[in-house]
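Have a look below at one chain only, the form predicted on its own, in structure tokens format.
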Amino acid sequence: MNTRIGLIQGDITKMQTDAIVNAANSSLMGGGGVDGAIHRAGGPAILEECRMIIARQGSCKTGDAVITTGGMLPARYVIHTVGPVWNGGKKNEDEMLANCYSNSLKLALAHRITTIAFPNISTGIYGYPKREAAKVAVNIVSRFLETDHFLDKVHFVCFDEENHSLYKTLLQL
């Protein structure tokens, strides 16, 4: 168990970290689930920055990540990443999900972020099986922390008991 990895069951919009990660859609305009909750809690500043990003680069591709202000959230930043829609595992979903985590972590380093919180990316409406998604998340974050010493803490924030239990087992807590 890596002491730099934390596990919390709760609401990611309440996290007092440098950054939280948003399981966004490619338009970055908010939506349901975590995405909608972050946009509602963070207020219009997040949406305004998302609009500027879309105007500059177009939609955010699956596996990519971009960063905005945290607006009215306790977190200073929101890193938006677009997770894959589950297609039975036949369309590189695992690689795309891994990219969500690794690209978010790289963006955190580029902005000197030392604490970050991840939701369970793609496990809601996108249908990614929770156990498989948790394995990808824990694997990528653990490997990243083996070589990076700038990040102080990476939190996995699970809204539901099922995800929390899966992560607890994988992290051997």
Second form
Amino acid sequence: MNTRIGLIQGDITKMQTDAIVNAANSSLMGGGGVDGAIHRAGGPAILEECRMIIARQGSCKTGDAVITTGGMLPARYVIHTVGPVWNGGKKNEDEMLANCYSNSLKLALAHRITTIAFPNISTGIYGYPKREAAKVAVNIVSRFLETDHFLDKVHFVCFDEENHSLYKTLLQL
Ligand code: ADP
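Switch from the form predicted on its own to the form predicted together with adenosine-5'-diphosphate (ADP) and print that structure.
Entire complex below, previous chain first.
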């Protein structure tokens, strides 16, 4: 058990952390699932910044992460990362998913963020098997925290019971 990792079942838009992470798509123009919930709760400022990012750099690649304001959310920032679409498991999905977590954490550190909340990236519409995704997420975050001493707390926010119970087991809570 790592006291710098927290587990919550609920809605990530309610998190009062410095940043919340969005499971976005490469267009950064919003969508369903957690992406839709974040844009609805955060208001138009987030989409406006996403548009500026796309205008500057083009679409966001799988595994990459970008940062915007949190708009009307309790969180000050939203880190948008593009998870891999599950394609059977032989298309580097695990590496790309790990990149989502590590690139989001690196971006958080660059913005002096000390508390951050992650959803279960790729396990909704993108179809990544939940158990496999949870293993990748817990491993990469645990490894990151071994060498980082700035982040105070990383929360995993699970929307559904299945993910919550998988994380509970993996985190030995
Ligand atoms: P993806 O396209 O990356 O699969 P989804 O948004 O479809 O993204 O799903 C990612 C995860 O986010 C799923 O486990 C889903 O249950 C969860 N989710 C959906 N809405 C919320 C929310 N408001 N807060 C936290 N997690 C959410």
